[in-house]
Each structure stands twice: as structure tokens, then as C-alpha cells.
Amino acid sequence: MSTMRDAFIEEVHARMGGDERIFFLSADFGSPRLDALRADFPGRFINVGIAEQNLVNVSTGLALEGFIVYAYAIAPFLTMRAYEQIRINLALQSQLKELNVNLIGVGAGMSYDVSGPTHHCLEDLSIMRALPNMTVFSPSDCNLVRKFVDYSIKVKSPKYLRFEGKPLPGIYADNIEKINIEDGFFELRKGGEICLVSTGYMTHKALKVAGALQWEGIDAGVVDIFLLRPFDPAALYSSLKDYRYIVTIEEGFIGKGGLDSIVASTLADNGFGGVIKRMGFADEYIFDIGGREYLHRLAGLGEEDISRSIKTILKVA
């Protein structure tokens, strides 16, 4: 299994040979695939050092000259330390001119589990979605990551790419040709009364929960939302409207404008009459040190926790 960052860098590297507009910048953050890119294109690779704010500044300058820029850093530091620069240089300016800057944030959610709350990234879904003119991409596997590269070159506006830090198994290996990035989501499983709506790492957990529930006679659908902004509310509602119960699952704070807000507002705006259950992290940081699943259980996001909530919703013993 490859990491999302290595899969993406490998694809960008392949495009750089035929497109001299592409620059790759790093905030002193490495990767095995990045070493090869830097060796082949030293004139179009820049390490700005541990300086995420300057990473955005330099990227903006290059984009203003017509270059396609990829800016690579640890997700919580890229989005929160450099938020003012992202807002003013990219979100604001891109309303007036083309700026193709792709912010690659590695370490989404609880990827850096044992590093503690300073390295956990639970706010980015909310704060990056709040910025006008900003695309927010939250993929669940490397197949989606690779497919996104052409989109990132074609769409000349700022984007935030929210990448998992650890290798994950493939989800879209057999149906990647069916995926249209512009759709923003894909129905991985068709269910009966209930559907789990997830993004990123949590789509893997949603599929495991749905598989376990099937053994108990509960047929749960799974919808993976990989483009949180922009997305097509009408298409999403069409995919969800026939369900009676919707459960949103995210590695982010609930009730703060993340995935749950996207789904809830879409359903409410279209008159959905069913039940919506939001699952994610409560309004507090976790200071306990442990692996990802341990932290999830503390937050009520373990597989058994999710299954129990679904059974409660369905009133199944």
C-alpha cells in the first residue's frame, strides 16, 4: 500500500516532464517520492523551510506569474498557522484572477495519533470549507488521489487537499473509471433504510461497520463524499432522499461546519423528513496518548460505538 502523498507526488512528478508550468514547494517536509522529483527537477522544486506562511506567499507569487503550484506541508500547520495568508493571498485574490495553488496537507484527522492534540487536525474541514473560492478535497484512497491530479492542473483556482498520513487499502481499484471528480461523492453501497455518509479515513470505517451490520440483517448504505467544496447539493440529495435514516461520520468536530453540516443543510433545504445522526469529535481536544482506534473509542467513534448507535436508531436490540 502507498501513502496518499507518495501516490500524488508520483503523479505530479510524471506530469512535470511534459509541463514546465508546474512547481513543487515544501515546508521542509520530505517523502521518498519527493526525493526523486527534486532530483529530476531541481529548478522547479523549492524548500522554503519550516515556514508555512511563507510557503503560501511564495506559492501565490508563482501562481500570479501563471505557474501551477503544489505546496506541501503538515496539515494542521499548513491550514492553521498560515490561515491568514491562505485567506488573503489565495481565497480573496482568486476571486479577481486565476491562481492555481494546490495546498497538500498531510496528516488529516488523527493521522498523527500519538503526537497529541497539537498534531491532530480536526478543524480543517470546517475552516477551509468556510473560505470562498476554495476547493476542499478529502479522498478516501490513493486511486482518488491519482485521479485528482488532472483536475488539479485543469481547475485554475486554490485547492486544499486533505491527505491521510498512513497507508490505506484501496476502495476504488475496481470502479475508479466510474468516478467523476466533479460529482464530489460516490455511493459505495446501496442500503435499505439507513445510509452512512463519510469522508476520508472514516469511509474505511463506514464500510467495515456496514459489512458487520449485514451479518445481523441490517442493510446499510455507504456514501463517500470526497469533494466537500464545491459539491452538487441536488445530486447528493437525490442519492440520499430515499433513506429514512442518515448517519454522518467524520474525523472532525461535529456541529462546526464540516461534513455533518454539508449533509444536514442539503437534506434540510430539500425537505428531508427522516432522521439525521451526526458522529464525530465533540467540542474538546483529546490529550490522552494512544493509537488512532483508542482515540476513536474515547470519542465514541469505534466500530462498535457506531454499530451501537445505528442499532439504537433502528431500535434493534
Contents of the next structure:
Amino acid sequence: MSTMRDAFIEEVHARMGGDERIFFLSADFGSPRLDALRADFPGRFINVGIAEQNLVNVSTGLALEGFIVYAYAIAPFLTMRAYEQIRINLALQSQLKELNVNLIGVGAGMSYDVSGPTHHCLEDLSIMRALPNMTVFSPSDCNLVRKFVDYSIKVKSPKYLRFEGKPLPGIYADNIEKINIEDGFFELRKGGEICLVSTGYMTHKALKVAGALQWEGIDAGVVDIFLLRPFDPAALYSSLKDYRYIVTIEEGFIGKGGLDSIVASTLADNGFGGVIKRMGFADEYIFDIGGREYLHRLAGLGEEDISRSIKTILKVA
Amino acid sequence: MQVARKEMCSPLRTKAAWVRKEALRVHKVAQETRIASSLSCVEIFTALFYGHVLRFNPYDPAWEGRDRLIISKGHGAISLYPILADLGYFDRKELDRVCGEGTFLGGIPDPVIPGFETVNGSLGHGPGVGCGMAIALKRKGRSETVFVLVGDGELCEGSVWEAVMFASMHGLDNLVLIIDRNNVSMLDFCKNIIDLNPLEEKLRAFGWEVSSVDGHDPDDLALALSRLKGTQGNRPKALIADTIKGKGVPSLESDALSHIRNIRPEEVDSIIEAMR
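Switch from the form predicted on its own to the form predicted together with its partner chain and give that structure.
After this comes the whole thing, all chains and molecules, with the earlier chain placed first.
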């Protein structure tokens, strides 16, 4: 199993030889695969140091001169330390000028579990999708990540790529050929009355929950949302409208503009008459120490917690 | 010699005097504009655009052969409006409508205005963006220079110093940082907020080539800027322009709060008259 960053960097590396427009910048953050890239392209790899603000600003200058830029850092620091640089120089400026900067944030959600709340990244989806002109990509596996590389070169606008920190198994396989990044989501599993809507790591959990519920005679659908902005509400609504119960599951604060609000507002705007249950992290930081699943259980996001919630909703518990 | 030349009325000095009056006229129309900050850099803009420093093309503002000018102290660039209009970037009539409904000339300029390179108005962004442009130009094998104008109050932004470190590490000798050292920030004199002097020594310690100049002598400015533009040497360059915030308006010149002072429309004409 590869990490998302290694899968993505490998593909970018493969294109750098044939495309002299590509620059790769890091805020002193690495990966095994990055060592090969920086050895091969010392003129187009820059380590700006532990300086996320400058990472974004230098990337902007390069992009204004026509380069395609990848800016790589730890997700919470990239998005929150440098948020104003992202807002002014990328989101705002790209409305007037063509700018292709791809912000690669590693450490989505609780990827860095035991590193504590400075490294937990539970706000990024909310704040990044609040920015006009910003693409927000939250993949659930490396097949999507690889697929995004050509899109990142072709679409000349600022993008935030929210990458899982740990290796994850594949979700998409041959069906990756059918998927368009622009579609924004994919129905991985068709259900009966209930559908789980998730992104990133939580899509793996949603699939496990749906698999377990099947043994109990509950047929749950799973929709994986991988593009949170731009977004086609009509398409999502048409996929969800026939369900009676929708459960959103995310590694983010709930009720604060993240995945749940995309789904809830899409459903509300279209007159959805069913029930929406939002699952994620409550409105407080987490100082408890332990692995990711332990932290999930404390937050009521363990597989059994989610199954129990679903059965409560369906009144079969 | 120096004194004698300064007393002469050089074409650049005449132009700078005109720019100052025009900037005041803009402020008369648009009271929202930051006039004191825009007056300290009048000679800097005059030298850049009329002193044969910048390469530019008003009829093709995005011309690849232009030198890049990032005005990081975005609010203090009202004095550039009359220059850009004079050079043909846009119609002079627009100067009568600054901050009016439907105009593109706002209280703080954006790159919707032909001739403005980047979005500014939030401070501390220009140096880092300028570093990116300078590296890009080097990688493309191009010879244009990137000029970045910052205010001295702006130097309190940490992102400026991230860029200062980066520029010397990467030997960006095609980057010229012009510091409009007018000694006044928003609420007080800089020395009472964060005193960065001796600034020259700080920048030198970071590996920059540093010089200073009388920021109200457009001839000296043009000479200094042309010299910096023409030299290589693997080091980024800073030109500290010693200026007076609110230059030309006696009531502003010694005021610690000049940044937020307006000159009432009815006062502007008499101030301009007194300049003759």
C-alpha cells in the first residue's frame, strides 16, 4: 500500500521531465518518493524552509509567471498558518489572473492521531471551501489521487488537496476509468432506505459499516464525495433523493461548514423530506492520547458507534 | 555639486511635483484614499516610470518584457493613478471618478487596474510573491527585474522576513526591494511601535546588498534604481528611501497619525496653490 503523497509525487515526478512548467515546493516536509524528485530536478524543487506563508507567496509568484506549482506541507499548517496568503494571493487573485497552484496538505483529519490537537486537521474542509475560486479535493484512495494529477495540470486555478497521512487500501479499481474528477462524488454502494455519505478516510469506515450491517439485513448505500468545491448539487441530489435516511460521516467538526453542510444544504434546498444525521467531531479540541480508532471511539465514530446510530435511526435497535 | 544640482528644477522634479498635486486632487475626489502614505512614495513612482528605470508598455500591460512592479503597500499607491493615466494605461477622465460607483479605481488598487501587477492591500505579501516571480524569471532565462515597494511599518509582518531570508538564500539579484521609510505606521511613529533601526544592518546581516537614498530626490532615486537594476552579484538588493509621510502637506508631515488623516476637499486647492 502506498501513501497518497507518494502516489501523487510519483506521478508528478514522471511528468516533470516532459513538462518544464512544473515546480515542486515544500515547507521542509518530505516523503520517500520526494527524495527521488528533488534529486532529479534540483532546479525545480525548492524547500522554502518551515515557512508556510512564504511557501504560498513564492508559489504565487511562480504561478503568475506561468508555472504549474505544487506546494507541499502538513495540512493544518498549510491551510491555517497560511490561510490569509491563500485567500489573498490564490483565491482572490485567481479571479483576475490565471494561477495554477496546487496546495498539497498531508495529514487529513486524525491522520496524526498521537501528535495531538496541533496536528489534528478538523477545520480545513470548512475553511478551504469557504474560499471562492478554490478547488477542494478530498480523495479516499490512491487511484483517485493518481487520477487527479492530469486534472491538476489541466485546470489552471488554485486547489487544495487533502491527503491522508497513512497508507490506505484501494477503494476504486477498474471503475476509476469511469470516474470524472468533475463529477465530484461516486456511489460506491447502492442501498435501500439509508445512505452513508463520507469523504477521505471515513469512506473506508462507511464501507466497513455498510458491510457489517448487511449481515443484519440492513442495506446501506455509500457515497464517496471527493470534490467538495466546485460542486454540482443537482447531481448529488439526484443520487440521494430516493433514500429516506442520509448519514454524513467526516473527520471534521460537524455543523461548521464541512461535508455535512454540503450534503444538508443540498438536500434542504431541494426539498428532501427524509432524515439527515450528521456524524463527526464535536465542537472541542481533543487532548486525549491514543490511536486514531481510539480517538474515533471517544468521539462516537467507531464502527460500532456508527452502526448503532444507524439502527437507532432505523428503529431496529 | 550635489546641492547645486538639487536646487535645479530637473524634469523629474517637475514631474514629481505634478504627481504630488494630482495625487492630492485624487484625494479631493476620494476621501477614502490614504493620502499621507501615497505622498511619501511620489518620487519613487516618478523615478521608476519617468526616470528610465522600468521597462513597461501601457498598451500591453502584461507584455512579457516588462519589469515587474509589486506595490506591497497597496493602500499607499494612489499617487500611481495619475502616472498610469498620464502614460496611457487608462483614460485620464477616470481620475475624476476614483472610488465612484462602477469605476475600477478604488481606494486601494487591485489588478483590475491596467498597470497593477498583483492583489495588495493586505500587507506583507509582496516580498514573497516577488521572490517567486524572480525565481521564475531566472528559470526562464529572462532579464527583467522584479521591484517590490514596501512601507517601513509593513516590515513588522513576519512574512516579509520569510521572504528576506529566502531571497538571499536563492541569490535573487533580479529582485529589488524598495523600502519607503517614512517612519510612520498607522497609530504612531515606527520607533514607538517596533523600532527596526538600524534597518540597513539588519538587511545586510540577512545577506542583502543595501543602500539608501533621499526618497524625495527623484534624480538620485532614478540613478540608484538603475544602478541596482543593472548589477548582478548573486544577492538581492534593498534600497531604503528616506521619506516623509505626507510629504508636501505641512499638517501631515510631523503628525504621528498622518496615516489616518484626511485633507478636506476644500483645503486641497489651497495646499496645491501653496506648492507653486
